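As C-alpha coordinates, one chain now follows by itself in the form predicted alone.
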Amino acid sequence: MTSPSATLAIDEAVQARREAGHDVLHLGFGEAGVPVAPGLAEALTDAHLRSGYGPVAGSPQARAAAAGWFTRRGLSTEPGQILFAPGSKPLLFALLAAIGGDVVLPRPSWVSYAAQAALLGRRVVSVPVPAEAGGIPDPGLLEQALRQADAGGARPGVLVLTVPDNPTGTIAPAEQVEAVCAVADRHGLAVISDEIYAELSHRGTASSPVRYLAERTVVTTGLSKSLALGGWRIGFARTPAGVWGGDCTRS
(Lines of atoms letter the chains of each structure in order from A and count residues from 1; the text may use other names and numbers.)
(Lines give C-alpha, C1' and ligand atoms only; values in the text may rest on other atoms or scores of the structure.)
Protein backbone atom coordinates (compact mmCIF):
# COMPACT_ATOMS: atom_id res chain seq x y z
CA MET A 1 0.00 0.00 0.00
CA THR A 2 1.60 3.27 -1.12
CA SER A 3 1.10 6.58 0.64
CA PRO A 4 -1.33 9.01 -1.01
CA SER A 5 -0.21 12.00 -3.00
CA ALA A 6 0.48 14.96 -0.72
CA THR A 7 -1.90 17.16 -2.72
CA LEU A 8 -4.69 14.58 -2.60
CA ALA A 9 -4.13 14.10 1.14
CA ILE A 10 -4.45 17.87 1.65
CA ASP A 11 -7.63 17.94 -0.43
CA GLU A 12 -9.21 15.14 1.59
CA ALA A 13 -8.30 16.91 4.84
CA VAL A 14 -9.82 20.17 3.58
CA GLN A 15 -13.03 18.46 2.48
CA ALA A 16 -13.33 16.74 5.85
CA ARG A 17 -13.00 20.07 7.66
CA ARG A 18 -15.56 21.69 5.38
CA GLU A 19 -18.01 18.87 6.01
CA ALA A 20 -17.44 19.44 9.72
CA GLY A 21 -18.57 23.04 9.30
CA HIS A 22 -15.21 24.80 9.18
CA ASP A 23 -14.52 27.69 6.80
CA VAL A 24 -11.34 26.70 4.95
CA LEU A 25 -9.34 28.55 2.31
CA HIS A 26 -8.10 25.72 0.10
CA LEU A 27 -4.54 26.35 -1.14
CA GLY A 28 -3.64 22.69 -1.73
CA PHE A 29 -4.87 22.59 -5.33
CA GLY A 30 -4.13 24.94 -8.20
CA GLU A 31 -7.77 25.83 -8.74
CA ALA A 32 -8.97 29.38 -9.35
CA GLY A 33 -12.40 28.78 -7.85
CA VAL A 34 -13.98 31.32 -10.20
CA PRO A 35 -16.82 30.81 -12.74
CA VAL A 36 -15.97 29.86 -16.29
CA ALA A 37 -16.05 32.90 -18.59
CA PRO A 38 -19.45 33.15 -20.34
CA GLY A 39 -18.12 33.02 -23.90
CA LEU A 40 -15.97 30.02 -23.07
CA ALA A 41 -18.88 28.28 -21.35
CA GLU A 42 -20.93 28.71 -24.52
CA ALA A 43 -18.17 27.23 -26.67
CA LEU A 44 -17.86 24.24 -24.36
CA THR A 45 -21.62 23.76 -24.37
CA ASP A 46 -21.76 23.85 -28.17
CA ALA A 47 -18.99 21.24 -28.32
CA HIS A 48 -21.24 18.56 -26.78
CA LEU A 49 -22.48 17.74 -30.28
CA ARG A 50 -18.97 16.57 -31.20
CA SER A 51 -18.89 13.55 -28.91
CA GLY A 52 -17.12 11.05 -31.17
CA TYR A 53 -13.57 9.82 -30.71
CA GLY A 54 -11.08 12.22 -32.23
CA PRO A 55 -7.50 11.86 -33.50
CA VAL A 56 -5.03 10.71 -30.85
CA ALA A 57 -2.90 13.87 -31.08
CA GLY A 58 -5.93 16.18 -31.13
CA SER A 59 -8.18 17.48 -33.89
CA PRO A 60 -6.58 19.49 -36.71
CA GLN A 61 -8.57 22.53 -35.55
CA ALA A 62 -7.36 22.24 -31.95
CA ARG A 63 -3.75 21.70 -32.98
CA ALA A 64 -3.88 24.70 -35.31
CA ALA A 65 -5.40 26.84 -32.54
CA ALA A 66 -2.69 25.80 -30.06
CA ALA A 67 0.03 26.45 -32.64
CA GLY A 68 -1.41 29.93 -33.16
CA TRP A 69 -1.47 30.48 -29.40
CA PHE A 70 2.27 29.77 -29.16
CA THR A 71 3.04 31.77 -32.30
CA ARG A 72 1.25 34.85 -30.98
CA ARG A 73 3.52 34.64 -27.94
CA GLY A 74 6.61 34.86 -30.10
CA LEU A 75 7.29 31.13 -30.52
CA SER A 76 6.66 30.15 -34.13
CA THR A 77 4.85 26.80 -34.10
CA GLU A 78 3.25 24.49 -36.66
CA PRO A 79 0.17 22.35 -35.87
CA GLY A 80 2.25 19.18 -36.35
CA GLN A 81 4.32 20.13 -33.30
CA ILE A 82 1.27 20.04 -31.01
CA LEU A 83 -0.03 17.13 -28.95
CA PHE A 84 -3.27 17.19 -26.96
CA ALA A 85 -4.16 15.01 -23.98
CA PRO A 86 -6.73 14.85 -21.15
CA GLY A 87 -4.76 17.28 -19.00
CA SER A 88 -1.06 18.09 -18.88
CA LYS A 89 -0.30 15.37 -16.32
CA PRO A 90 -0.71 12.49 -18.85
CA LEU A 91 1.47 14.42 -21.26
CA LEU A 92 4.21 14.77 -18.65
CA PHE A 93 4.09 11.04 -17.94
CA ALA A 94 4.09 10.13 -21.64
CA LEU A 95 7.02 12.44 -22.32
CA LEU A 96 9.09 10.96 -19.49
CA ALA A 97 8.37 7.51 -20.89
CA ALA A 98 9.16 8.50 -24.48
CA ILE A 99 12.34 10.46 -23.82
CA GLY A 100 13.95 7.91 -21.51
CA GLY A 101 16.70 8.22 -18.94
CA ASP A 102 16.65 9.16 -15.29
CA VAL A 103 14.79 12.29 -14.24
CA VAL A 104 16.47 15.44 -12.93
CA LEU A 105 14.24 17.60 -10.74
CA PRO A 106 14.55 20.90 -8.90
CA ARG A 107 13.97 20.58 -5.16
CA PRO A 108 11.27 21.35 -4.09
CA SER A 109 9.02 20.56 -7.03
CA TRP A 110 5.45 19.49 -7.73
CA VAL A 111 4.78 16.06 -6.23
CA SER A 112 3.75 14.26 -9.43
CA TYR A 113 7.11 14.49 -11.20
CA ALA A 114 8.94 12.14 -8.83
CA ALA A 115 5.90 9.86 -8.58
CA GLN A 116 5.75 9.51 -12.35
CA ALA A 117 9.47 8.76 -12.49
CA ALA A 118 8.97 6.03 -9.88
CA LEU A 119 6.15 4.48 -11.91
CA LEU A 120 8.54 4.29 -14.86
CA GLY A 121 11.31 2.77 -12.76
CA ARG A 122 13.57 5.80 -13.22
CA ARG A 123 15.94 7.29 -10.69
CA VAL A 124 15.39 10.86 -9.56
CA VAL A 125 18.31 13.27 -9.30
CA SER A 126 17.17 16.14 -7.06
CA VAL A 127 18.96 19.49 -7.13
CA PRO A 128 18.17 22.41 -4.77
CA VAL A 129 16.75 25.58 -6.32
CA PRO A 130 18.60 28.91 -6.05
CA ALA A 131 17.50 31.48 -3.50
CA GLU A 132 16.05 33.77 -6.17
CA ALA A 133 13.31 31.47 -7.44
CA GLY A 134 12.05 27.92 -7.61
CA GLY A 135 11.18 25.85 -10.64
CA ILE A 136 14.75 25.49 -11.87
CA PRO A 137 17.74 23.92 -10.09
CA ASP A 138 20.75 25.96 -9.07
CA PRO A 139 23.01 25.89 -12.19
CA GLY A 140 26.25 25.22 -10.30
CA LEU A 141 24.69 22.51 -8.15
CA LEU A 142 23.09 20.99 -11.25
CA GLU A 143 26.48 20.54 -12.90
CA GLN A 144 27.83 18.93 -9.74
CA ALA A 145 24.80 16.66 -9.29
CA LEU A 146 24.96 15.42 -12.88
CA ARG A 147 28.61 14.50 -12.55
CA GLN A 148 27.92 12.65 -9.32
CA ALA A 149 24.93 10.90 -10.86
CA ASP A 150 27.02 9.73 -13.82
CA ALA A 151 29.74 8.49 -11.49
CA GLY A 152 27.15 6.65 -9.40
CA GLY A 153 25.72 4.74 -12.35
CA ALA A 154 22.64 6.87 -12.98
CA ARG A 155 21.64 7.76 -16.52
CA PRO A 156 20.21 11.30 -16.48
CA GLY A 157 18.12 11.88 -19.60
CA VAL A 158 15.53 14.55 -18.91
CA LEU A 159 15.38 17.72 -16.84
CA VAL A 160 11.94 18.91 -15.70
CA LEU A 161 11.58 22.66 -15.14
CA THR A 162 8.54 24.65 -13.99
CA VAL A 163 8.19 28.24 -15.18
CA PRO A 164 6.58 29.90 -13.23
CA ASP A 165 7.22 27.58 -10.34
CA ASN A 166 4.83 25.31 -8.51
CA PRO A 167 4.80 25.34 -5.44
CA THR A 168 6.69 28.59 -4.72
CA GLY A 169 4.93 30.83 -7.26
CA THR A 170 8.22 32.48 -8.19
CA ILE A 171 9.62 33.16 -11.67
CA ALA A 172 13.24 32.30 -12.41
CA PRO A 173 15.32 35.12 -13.93
CA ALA A 174 16.15 34.67 -17.61
CA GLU A 175 19.89 34.39 -16.95
CA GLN A 176 19.34 31.46 -14.56
CA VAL A 177 17.10 29.66 -17.03
CA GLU A 178 19.72 30.19 -19.72
CA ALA A 179 22.49 28.88 -17.46
CA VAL A 180 20.51 25.77 -16.58
CA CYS A 181 19.80 25.11 -20.26
CA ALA A 182 23.52 25.43 -21.01
CA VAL A 183 24.27 22.74 -18.42
CA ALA A 184 21.51 20.54 -19.84
CA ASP A 185 22.98 20.98 -23.32
CA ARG A 186 26.48 19.99 -22.21
CA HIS A 187 25.12 16.81 -20.65
CA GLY A 188 22.79 15.93 -23.52
CA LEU A 189 19.62 16.29 -21.47
CA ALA A 190 16.18 16.88 -22.89
CA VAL A 191 14.08 19.51 -21.11
CA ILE A 192 10.41 19.36 -20.25
CA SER A 193 9.18 22.83 -19.35
CA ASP A 194 5.92 22.74 -17.40
CA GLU A 195 4.41 26.15 -18.13
CA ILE A 196 0.87 25.56 -16.92
CA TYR A 197 1.01 28.77 -14.85
CA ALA A 198 2.67 30.96 -17.50
CA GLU A 199 -0.51 32.89 -18.32
CA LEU A 200 -0.85 33.92 -14.68
CA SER A 201 2.34 35.97 -14.70
CA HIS A 202 1.36 39.61 -14.10
CA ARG A 203 4.85 41.15 -14.19
CA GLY A 204 6.09 40.42 -17.66
CA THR A 205 6.52 37.13 -19.48
CA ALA A 206 8.32 34.25 -17.81
CA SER A 207 11.48 33.19 -19.64
CA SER A 208 10.87 29.79 -21.23
CA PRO A 209 13.71 27.25 -21.57
CA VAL A 210 12.64 26.76 -25.19
CA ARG A 211 14.30 30.12 -25.92
CA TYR A 212 17.71 28.66 -25.05
CA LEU A 213 17.47 24.95 -25.97
CA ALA A 214 14.82 24.94 -28.67
CA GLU A 215 15.84 21.69 -30.34
CA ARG A 216 15.38 19.55 -27.19
CA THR A 217 12.73 21.37 -25.12
CA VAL A 218 9.09 20.31 -24.89
CA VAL A 219 6.64 22.81 -23.40
CA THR A 220 3.54 21.51 -21.62
CA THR A 221 0.56 23.62 -20.66
CA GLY A 222 -3.23 23.57 -20.53
CA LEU A 223 -6.41 25.45 -19.79
CA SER A 224 -6.94 24.46 -16.17
CA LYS A 225 -5.17 27.37 -14.48
CA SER A 226 -5.57 30.55 -16.54
CA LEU A 227 -9.10 29.70 -17.72
CA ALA A 228 -10.30 27.90 -14.56
CA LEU A 229 -11.07 24.67 -16.45
CA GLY A 230 -9.50 22.11 -14.13
CA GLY A 231 -12.27 19.55 -14.48
CA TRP A 232 -12.28 19.69 -18.27
CA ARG A 233 -8.80 18.16 -18.50
CA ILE A 234 -7.50 19.99 -21.60
CA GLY A 235 -3.73 19.87 -21.86
CA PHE A 236 -1.36 20.29 -24.76
CA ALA A 237 2.36 20.18 -25.51
CA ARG A 238 4.61 21.89 -28.01
CA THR A 239 7.38 19.65 -29.31
CA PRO A 240 10.46 20.94 -31.16
CA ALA A 241 10.57 21.11 -34.92
CA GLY A 242 12.91 18.59 -36.49
CA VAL A 243 13.73 14.92 -36.07
CA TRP A 244 13.92 14.87 -32.26
CA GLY A 245 10.55 16.57 -31.87
CA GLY A 246 9.03 14.29 -34.48
CA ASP A 247 10.13 11.27 -32.47
CA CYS A 248 8.24 12.66 -29.46
CA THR A 249 5.02 13.12 -31.43
CA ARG A 250 5.20 9.57 -32.78
CA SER A 251 6.01 7.87 -29.46
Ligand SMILES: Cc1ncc(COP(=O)(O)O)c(C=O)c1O
Second form
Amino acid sequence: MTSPSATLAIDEAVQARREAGHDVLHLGFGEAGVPVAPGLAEALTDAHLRSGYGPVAGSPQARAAAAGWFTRRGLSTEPGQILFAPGSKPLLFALLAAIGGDVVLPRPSWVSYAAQAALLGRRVVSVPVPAEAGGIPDPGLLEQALRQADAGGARPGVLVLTVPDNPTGTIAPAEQVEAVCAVADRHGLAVISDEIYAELSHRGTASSPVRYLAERTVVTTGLSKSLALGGWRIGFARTPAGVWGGDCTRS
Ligand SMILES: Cc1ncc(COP(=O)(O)O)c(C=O)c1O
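Alternative state: the form predicted together with the ligand, after the form predicted alone:
Up next: the whole complex, starting with the chain shown before.
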Protein backbone atom coordinates (compact mmCIF):
# COMPACT_ATOMS: atom_id res chain seq x y z
CA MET A 1 0.00 0.00 0.00
CA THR A 2 1.56 3.33 -1.03
CA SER A 3 1.04 6.53 0.97
CA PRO A 4 -1.52 9.02 -0.43
CA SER A 5 -0.39 11.95 -2.59
CA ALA A 6 0.58 14.88 -0.33
CA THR A 7 -1.16 17.42 -2.59
CA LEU A 8 -4.39 15.38 -2.72
CA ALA A 9 -4.27 14.99 1.07
CA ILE A 10 -3.97 18.78 1.46
CA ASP A 11 -6.86 19.27 -0.97
CA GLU A 12 -9.08 16.91 1.03
CA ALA A 13 -8.15 18.70 4.28
CA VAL A 14 -9.00 22.08 2.68
CA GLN A 15 -12.36 20.77 1.39
CA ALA A 16 -13.20 19.41 4.85
CA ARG A 17 -12.45 22.78 6.46
CA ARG A 18 -14.51 24.61 3.84
CA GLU A 19 -17.44 22.24 4.41
CA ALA A 20 -17.13 23.01 8.13
CA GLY A 21 -17.67 26.69 7.28
CA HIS A 22 -14.07 27.94 7.42
CA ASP A 23 -12.78 30.44 4.87
CA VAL A 24 -9.59 28.85 3.51
CA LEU A 25 -7.11 30.24 0.99
CA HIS A 26 -6.08 27.10 -0.91
CA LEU A 27 -2.34 27.16 -1.63
CA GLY A 28 -2.12 23.37 -1.92
CA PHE A 29 -2.66 23.30 -5.68
CA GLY A 30 -0.85 25.44 -8.25
CA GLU A 31 -4.13 26.87 -9.45
CA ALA A 32 -4.73 30.55 -10.22
CA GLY A 33 -8.53 30.28 -10.12
CA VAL A 34 -8.91 33.07 -12.70
CA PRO A 35 -11.48 32.86 -15.52
CA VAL A 36 -10.52 31.38 -18.88
CA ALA A 37 -9.23 34.08 -21.24
CA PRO A 38 -11.94 35.13 -23.76
CA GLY A 39 -10.17 34.14 -27.01
CA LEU A 40 -9.17 30.86 -25.46
CA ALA A 41 -12.72 30.06 -24.34
CA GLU A 42 -13.88 30.31 -27.97
CA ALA A 43 -11.07 28.10 -29.25
CA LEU A 44 -11.84 25.45 -26.62
CA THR A 45 -15.56 25.61 -27.39
CA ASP A 46 -14.97 25.23 -31.13
CA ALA A 47 -12.70 22.25 -30.48
CA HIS A 48 -15.62 20.09 -29.24
CA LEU A 49 -16.34 19.27 -32.88
CA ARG A 50 -12.98 17.50 -33.19
CA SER A 51 -13.91 14.46 -31.16
CA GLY A 52 -11.95 11.71 -32.95
CA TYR A 53 -8.64 10.23 -31.87
CA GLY A 54 -5.74 12.42 -32.92
CA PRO A 55 -2.05 11.77 -33.60
CA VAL A 56 -0.21 10.48 -30.51
CA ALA A 57 2.31 13.35 -30.37
CA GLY A 58 -0.40 16.01 -30.87
CA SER A 59 -2.03 17.52 -33.96
CA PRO A 60 0.28 19.14 -36.51
CA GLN A 61 -1.40 22.50 -35.74
CA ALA A 62 -0.83 22.18 -31.98
CA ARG A 63 2.81 21.09 -32.47
CA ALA A 64 3.44 24.01 -34.84
CA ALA A 65 1.80 26.44 -32.37
CA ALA A 66 3.93 25.16 -29.47
CA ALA A 67 7.09 25.32 -31.61
CA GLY A 68 6.22 28.93 -32.47
CA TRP A 69 5.65 29.70 -28.79
CA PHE A 70 9.16 28.48 -27.89
CA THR A 71 10.70 30.19 -30.93
CA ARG A 72 9.12 33.52 -30.02
CA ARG A 73 10.76 33.15 -26.61
CA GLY A 74 14.19 32.88 -28.23
CA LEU A 75 14.44 29.08 -28.40
CA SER A 76 14.32 28.06 -32.03
CA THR A 77 12.08 24.97 -32.23
CA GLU A 78 10.63 22.77 -35.00
CA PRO A 79 7.17 21.18 -34.67
CA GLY A 80 8.78 17.71 -34.76
CA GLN A 81 10.50 18.48 -31.44
CA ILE A 82 7.15 18.90 -29.66
CA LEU A 83 5.14 16.24 -27.83
CA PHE A 84 1.66 16.85 -26.40
CA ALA A 85 0.04 14.88 -23.56
CA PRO A 86 -2.88 15.18 -21.12
CA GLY A 87 -0.95 17.55 -18.85
CA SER A 88 2.77 17.80 -18.26
CA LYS A 89 2.56 15.29 -15.38
CA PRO A 90 2.16 12.22 -17.66
CA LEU A 91 4.86 13.70 -19.90
CA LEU A 92 7.25 13.85 -16.95
CA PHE A 93 6.46 10.22 -16.17
CA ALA A 94 6.91 9.14 -19.80
CA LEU A 95 10.20 11.03 -20.03
CA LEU A 96 11.56 9.44 -16.85
CA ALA A 97 10.55 6.05 -18.27
CA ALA A 98 12.07 6.75 -21.71
CA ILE A 99 15.32 8.33 -20.56
CA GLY A 100 16.14 5.67 -17.98
CA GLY A 101 18.48 5.64 -15.00
CA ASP A 102 18.03 6.75 -11.42
CA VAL A 103 16.45 10.13 -10.79
CA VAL A 104 18.28 13.10 -9.28
CA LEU A 105 16.03 15.64 -7.58
CA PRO A 106 16.47 18.96 -5.78
CA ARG A 107 15.34 18.84 -2.14
CA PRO A 108 12.66 20.06 -1.57
CA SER A 109 10.88 19.42 -4.85
CA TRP A 110 7.35 18.97 -6.17
CA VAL A 111 5.86 15.79 -4.71
CA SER A 112 5.15 13.92 -7.94
CA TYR A 113 8.72 13.46 -9.19
CA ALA A 114 9.76 11.05 -6.42
CA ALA A 115 6.40 9.26 -6.63
CA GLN A 116 6.88 8.75 -10.38
CA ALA A 117 10.43 7.49 -9.84
CA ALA A 118 9.08 5.00 -7.27
CA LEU A 119 6.44 3.77 -9.72
CA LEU A 120 9.21 3.14 -12.25
CA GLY A 121 11.35 1.31 -9.69
CA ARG A 122 14.09 3.95 -9.87
CA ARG A 123 16.19 5.19 -6.99
CA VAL A 124 16.03 8.87 -6.05
CA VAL A 125 19.19 10.84 -5.35
CA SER A 126 17.96 13.86 -3.44
CA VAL A 127 20.24 16.92 -3.21
CA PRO A 128 19.55 20.06 -1.09
CA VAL A 129 18.93 23.33 -2.94
CA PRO A 130 21.25 26.34 -2.45
CA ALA A 131 20.27 29.25 -0.20
CA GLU A 132 19.63 31.56 -3.20
CA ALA A 133 16.67 29.66 -4.66
CA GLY A 134 15.07 26.25 -5.04
CA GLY A 135 14.25 24.11 -8.04
CA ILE A 136 17.87 23.19 -8.69
CA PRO A 137 20.32 21.33 -6.44
CA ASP A 138 23.34 23.07 -4.96
CA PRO A 139 26.04 22.47 -7.64
CA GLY A 140 28.77 21.46 -5.15
CA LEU A 141 26.47 19.09 -3.27
CA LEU A 142 25.26 17.68 -6.59
CA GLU A 143 28.80 16.75 -7.59
CA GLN A 144 29.33 15.09 -4.20
CA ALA A 145 25.98 13.25 -4.27
CA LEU A 146 26.63 11.90 -7.78
CA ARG A 147 30.01 10.51 -6.77
CA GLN A 148 28.47 8.89 -3.69
CA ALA A 149 25.59 7.53 -5.76
CA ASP A 150 28.00 5.97 -8.27
CA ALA A 151 30.05 4.48 -5.43
CA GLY A 152 26.86 3.13 -3.81
CA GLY A 153 25.76 1.34 -6.97
CA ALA A 154 23.09 3.81 -8.14
CA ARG A 155 23.00 4.71 -11.84
CA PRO A 156 21.86 8.36 -12.05
CA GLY A 157 20.48 9.03 -15.53
CA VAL A 158 18.28 12.08 -15.28
CA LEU A 159 18.19 15.32 -13.29
CA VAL A 160 14.84 17.05 -12.84
CA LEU A 161 14.95 20.84 -12.38
CA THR A 162 12.02 23.16 -11.68
CA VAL A 163 12.47 26.70 -12.99
CA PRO A 164 10.62 28.67 -11.55
CA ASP A 165 10.20 26.39 -8.58
CA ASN A 166 7.35 24.78 -6.73
CA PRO A 167 7.34 24.49 -3.67
CA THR A 168 9.73 27.37 -2.82
CA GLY A 169 8.23 29.90 -5.25
CA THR A 170 11.72 31.07 -6.20
CA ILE A 171 13.66 31.32 -9.47
CA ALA A 172 17.19 29.95 -9.66
CA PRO A 173 19.73 32.56 -10.82
CA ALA A 174 21.28 31.96 -14.26
CA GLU A 175 24.79 31.26 -12.92
CA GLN A 176 23.46 28.52 -10.60
CA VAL A 177 21.53 26.91 -13.44
CA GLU A 178 24.65 27.01 -15.59
CA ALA A 179 26.79 25.47 -12.81
CA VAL A 180 24.28 22.66 -12.26
CA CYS A 181 24.13 21.94 -16.00
CA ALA A 182 27.93 21.74 -16.12
CA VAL A 183 27.87 19.07 -13.38
CA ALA A 184 25.05 17.22 -15.18
CA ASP A 185 27.07 17.33 -18.40
CA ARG A 186 30.21 15.95 -16.72
CA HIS A 187 28.21 13.02 -15.35
CA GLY A 188 26.35 12.35 -18.61
CA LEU A 189 22.94 13.13 -17.12
CA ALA A 190 19.92 14.19 -19.15
CA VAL A 191 17.96 17.14 -17.75
CA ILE A 192 14.20 17.48 -17.57
CA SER A 193 13.42 21.13 -17.01
CA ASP A 194 9.92 21.55 -15.61
CA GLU A 195 9.00 25.10 -16.66
CA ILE A 196 5.26 24.92 -16.02
CA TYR A 197 5.45 28.18 -14.01
CA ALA A 198 7.70 30.10 -16.44
CA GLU A 199 4.96 32.43 -17.67
CA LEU A 200 4.11 33.41 -14.10
CA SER A 201 7.48 35.03 -13.50
CA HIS A 202 6.94 38.76 -13.07
CA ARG A 203 10.63 39.61 -12.78
CA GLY A 204 11.91 38.88 -16.27
CA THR A 205 12.35 35.44 -17.76
CA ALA A 206 13.80 32.55 -15.82
CA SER A 207 17.03 31.12 -17.18
CA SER A 208 16.26 27.74 -18.73
CA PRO A 209 18.74 24.84 -18.43
CA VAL A 210 18.16 24.29 -22.14
CA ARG A 211 20.49 27.26 -22.75
CA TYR A 212 23.39 25.45 -21.07
CA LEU A 213 22.81 21.79 -21.95
CA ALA A 214 20.81 22.11 -25.16
CA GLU A 215 21.48 18.66 -26.58
CA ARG A 216 20.21 16.72 -23.53
CA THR A 217 17.54 18.96 -21.96
CA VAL A 218 13.83 18.35 -22.38
CA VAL A 219 11.56 21.23 -21.34
CA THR A 220 8.06 20.48 -20.07
CA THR A 221 5.29 23.04 -19.79
CA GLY A 222 1.57 23.44 -20.48
CA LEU A 223 -1.54 25.56 -20.16
CA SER A 224 -2.47 24.58 -16.59
CA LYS A 225 -0.90 27.45 -14.68
CA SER A 226 -0.52 30.74 -16.56
CA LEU A 227 -3.73 30.12 -18.54
CA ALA A 228 -5.56 28.53 -15.59
CA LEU A 229 -6.62 25.45 -17.59
CA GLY A 230 -5.51 22.67 -15.21
CA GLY A 231 -8.66 20.62 -15.76
CA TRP A 232 -8.26 20.60 -19.54
CA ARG A 233 -5.02 18.62 -19.22
CA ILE A 234 -2.96 20.27 -21.97
CA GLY A 235 0.77 19.79 -21.53
CA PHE A 236 3.66 19.74 -23.96
CA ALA A 237 7.37 19.05 -24.05
CA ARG A 238 10.19 20.38 -26.20
CA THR A 239 12.75 17.68 -26.97
CA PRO A 240 16.22 18.66 -28.21
CA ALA A 241 16.98 18.79 -31.92
CA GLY A 242 19.37 15.97 -32.86
CA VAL A 243 19.66 12.24 -32.37
CA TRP A 244 19.14 12.12 -28.59
CA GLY A 245 15.98 14.24 -28.81
CA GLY A 246 14.71 12.14 -31.72
CA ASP A 247 15.09 9.00 -29.60
CA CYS A 248 13.09 10.65 -26.80
CA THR A 249 10.31 11.51 -29.24
CA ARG A 250 10.11 7.97 -30.63
CA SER A 251 10.24 6.12 -27.27
C1 LIG B 1 6.11 21.82 -10.56
C2 LIG B 1 4.90 21.25 -11.23
N3 LIG B 1 5.06 20.55 -12.36
C4 LIG B 1 4.01 20.02 -13.00
C5 LIG B 1 2.72 20.18 -12.52
C6 LIG B 1 1.59 19.51 -13.24
O7 LIG B 1 1.09 20.27 -14.26
P8 LIG B 1 0.08 19.69 -15.35
O9 LIG B 1 -1.24 20.27 -15.02
O10 LIG B 1 0.63 20.17 -16.66
O11 LIG B 1 0.09 18.18 -15.28
C12 LIG B 1 2.50 20.90 -11.33
C13 LIG B 1 1.12 21.06 -10.81
O14 LIG B 1 0.87 21.31 -9.69
C15 LIG B 1 3.62 21.46 -10.68
O16 LIG B 1 3.48 22.18 -9.56
